[in-house]
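This document opens with one chain alone, in structure tokens, the form predicted alone.
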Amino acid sequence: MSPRHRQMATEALHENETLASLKSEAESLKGKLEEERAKLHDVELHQVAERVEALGQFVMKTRRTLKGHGNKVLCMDWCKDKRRIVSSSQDGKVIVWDSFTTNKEHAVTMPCTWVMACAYAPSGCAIACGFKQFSCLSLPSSWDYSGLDNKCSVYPLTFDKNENMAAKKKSVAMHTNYLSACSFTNSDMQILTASGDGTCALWDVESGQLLQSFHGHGADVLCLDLAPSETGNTFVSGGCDKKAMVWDMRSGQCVQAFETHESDINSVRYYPSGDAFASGSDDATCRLYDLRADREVAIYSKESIIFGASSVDFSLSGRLLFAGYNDYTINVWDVLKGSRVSILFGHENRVSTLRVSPDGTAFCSGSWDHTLRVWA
């Protein structure tokens, strides 16, 4: 060997010898953090929660079904009206509905299926929705293929039922693998996206400027919440790392990191406080984080469930949380004794997507029945 190739060869040694030094470290501070967190850790919520008056009972039902979809409903989202959703389909439509009446206010049709994300602008005049690449070898010559790119489109919404929506769309964001969600912040003017390339990120909706990117998830990252503050300067975000990871949208930096789930995360939400999150998973339990403690404070799981935890969102007073599941149900769960109060049933196939109206007094979920219930 030449005195070249042993210099090399001793470099790489002591560079895989400092990278095991470190992993290794790191492992060990992760250890003294785990044990700082268990000293903290006295006493369970349910314990806390014992005198708490136990909820009465418990009843809600369909009030109306929203029929439209050519296939599965992948996401939904209120606008801050109370009375419309805007919602995304695999048959590659978006569509506006006014909750009250079941019709159809709007709709644009994608050039291609999987439209995974969509959210409604907080004035209420924009719609954006989020897109999954394919070839466009296998599909019509004929079509626009500006869409098919792994990016968030924003729509601005009009009276006209006439006017051509697709033509006024801005292409904001543009990530290198498939965008899994997307939300405004407090205004129509930035937004933040999800994506299976294992980042978030900011942006600006008027330039499509990148504001800031989001980097520590170690697989797709599957879904993200904002901070219900006025101020706004905190998201969380979930993925197939199983991690759930609390971001400063200023810094760019991942500020709490939670590991306690067994498979994917596939929705993550604010408690109405701010103060905790719930995250639900594939590994058929939803969670409660408390942000102020730092841990895990609720497991709501049932031997009998199985299937995973699509999605999941609180009652405006935090009292409940509701969830979909896989096997085409929704359960309730008590969030302070950690119980199941009630379990809906009425859809025909998983249920993908669920969201609480801005004034507490409904929820819609959605479903691969190709359906929109609205539930009170």
Second form
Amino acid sequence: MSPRHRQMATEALHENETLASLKSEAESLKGKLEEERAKLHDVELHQVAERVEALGQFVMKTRRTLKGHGNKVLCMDWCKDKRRIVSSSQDGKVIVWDSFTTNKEHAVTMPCTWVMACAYAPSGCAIACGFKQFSCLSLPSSWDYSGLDNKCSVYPLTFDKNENMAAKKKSVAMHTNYLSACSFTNSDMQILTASGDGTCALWDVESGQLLQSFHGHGADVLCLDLAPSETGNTFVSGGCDKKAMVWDMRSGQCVQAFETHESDINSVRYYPSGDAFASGSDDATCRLYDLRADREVAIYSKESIIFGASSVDFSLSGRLLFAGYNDYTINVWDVLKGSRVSILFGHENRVSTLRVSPDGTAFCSGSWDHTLRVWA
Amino acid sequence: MALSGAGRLPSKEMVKRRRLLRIEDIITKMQDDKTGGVPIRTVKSFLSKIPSVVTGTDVVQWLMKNLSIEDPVEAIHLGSLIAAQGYIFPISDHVLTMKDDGTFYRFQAPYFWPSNCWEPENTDYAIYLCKRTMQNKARLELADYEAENLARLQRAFARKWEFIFMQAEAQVKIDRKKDKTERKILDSQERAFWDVHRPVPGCVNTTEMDIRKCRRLKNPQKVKKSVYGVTEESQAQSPVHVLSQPIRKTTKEDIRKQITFLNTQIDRHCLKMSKVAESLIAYTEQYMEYDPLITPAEPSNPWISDDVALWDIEMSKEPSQQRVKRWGFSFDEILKDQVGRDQFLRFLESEFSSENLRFWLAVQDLKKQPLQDVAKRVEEIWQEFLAPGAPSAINLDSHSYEITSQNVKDGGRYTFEDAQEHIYKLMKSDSYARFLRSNAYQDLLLAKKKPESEQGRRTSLEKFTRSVCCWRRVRMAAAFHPRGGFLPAVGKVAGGQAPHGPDAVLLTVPTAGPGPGPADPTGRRRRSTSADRVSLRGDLVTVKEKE
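Based on the form predicted alone presented above, generate the structure block for the form predicted in complex with its partner chain.
To see the whole picture, the full complex is given below, headed by that same chain.
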């Protein structure tokens, strides 16, 4: 072999070696990390929680039923005033309700659009919708997902009867695939989005400018939740790569990651103290992850629950976890003891979205049966 | 392709696929004699036999026993879902539900299971309905909705109806060759298949998928298969295929990033599970009395009683003892609550250290600004709190000050992060702790009542005007004063001027900062007097200076 050939061969070998050796280094580090974490795993949460008094008998009922959507309800969010709600459906309809009276206060229909996400602004003066819009000339068959626009728009809420809600709409975010979740930060001026393109992004509402993007998920991101802290700048996201990732909004870096689910993570929600978060997955389980322990600390599952959990949220104290499932039910879990406290029937199709009200007096669930229910 | 039978002897491949789906795992176990499956029987009826059936009760019992379900309602619900998905069906009904009684059900053939990714075309459905009309059996008579469907399909496929008719005839021929009992079973399974894919109007179509996941579950590359093995031109015309997300090959850079991440995680200081458990339990126990879904709200939960008294009370300026108690749980709690924040601010003013909180609030506000306004606000904050000779100078250590003055040059929304964190820690360890010990806070906590005589006299109008006119500060959401700049401390303004002139305007936003006037040295509120003149003009109130 000529020296030249030998050099090329060595370089080629070196190239391959580097990738392989990097991979094995990563694997060994993963092993070491597992070992380190296992050392701290001295007890289970439910064991310590044995001394906690059991919860009494649970009686929760549907207190309000909101009818008005003509198709699957995909998302909902509460207004800070504890009674207003925004909801969106697969037929492009977005409705703002005073759920206490069940009156519809605003409505807008976007033709040829799937509105998969919606959020209420902290001021209560605007709403945001994350959607996928198709060309109206070719209504989607079950095979066509090319679509045109994957956007998030902000609509100011006006009480002027003559003004069309869609008139002052502002286009804020753009992704290369469907928007699965959107949330205002603690201001009307910034929106955080999650997308089927595998990324999350933070946007300036006024200018529509991208402030920060978050890359790291290996597949569609399906959900996100902002940390409840007054000073915090973090959020958690969950995706089809079975991972839940915690991000620093300032740097765009992933600060913690958790991968114990066996299927898509459909929903993530912080525990009220901000030290932990829960997730709901297609693997029919919900799990609790603690940020300080950097691991999964509880699993909420039952042999009889075989359909995926689509959305989760905590009660105000964090003692209860409400989870909506694809089997049309809502299971109420005792977060500390790990047991199921109650099962709520009522919806006639999948529960797709669920949020506890800002003051914790009730929670609202949205379903593919076209309705929303407020439970207390 | 001929329809297979009840699927008692599945292939290895099918077994593997089934394990991946819990529902199929359950259904397989249910049919397994050896491990205590549901008894499958042939039942005698009038003139004939009903082959291969189970009763609803048996299914429900099995589910309760094998899946540890305590409540039969839950078992019935699960059974109904399994039926709706198409794994088991009532032999005498198109509507797929489960009843806890002697109703007969049959298991679906694995050939027809949903995991086979069926998306039967209307041509198949047309062939099926057409075939049914060719057979003279009462049990195969079309239901009304099926007859309607057939009529619609005949119109839609008018031009190729001959083809469909021929296919239907061919199917009838194939069916006739089969054994009578086998045909009964197969006919019912075929009907159940269509009950899933073309459900009775009003029933849930369980084949509908989550639109976000369709891309991955369906396989665009596979040509849609026909139930009856029909291949025709329309299927050759491939629909618009979306290129599924190209799986990026892992690069060296990716792995290097992963290694860095893993190293950071290994170095992270983590808490032991026991500590974490204690912390979670403590937090939850502390807040349980505030959790309306655990501890009934006082006076009532509006959603249950239809009475909004609870919300009215929360909106009022007088915080309840319970609410005041919560401010003591953590520094964040008092910062979160508008009323608490105001109390704390007032306390700081009495200690002449309100600039810390005002700085903190100003930086929070900065982060909420639209991008275009950020630079300006950064400058304003710098001038007010940090520049040499700043009117509300805050106390930062030299290191923090150094970092901050560097950041100011770039003027981004995170310019003051370091300083803010510093001030937050300072307030938390120092002022907040003192506040909790202060008379002002203790009085609120113990709900010290005001003298009886005074309470009796006040009318609702007086209460309202008192809450408005005792305020000398302009209270707006952004905590800015009409002339620009920041909330000046009462009595402590640059140049010693009063915060605003006699005709200052106050927005009476209902949730705006409330309350009593500045605390006197003993922390007690100053009483309003009739000398405070107020005029009301719709939403705006003019405050007349008292001095």
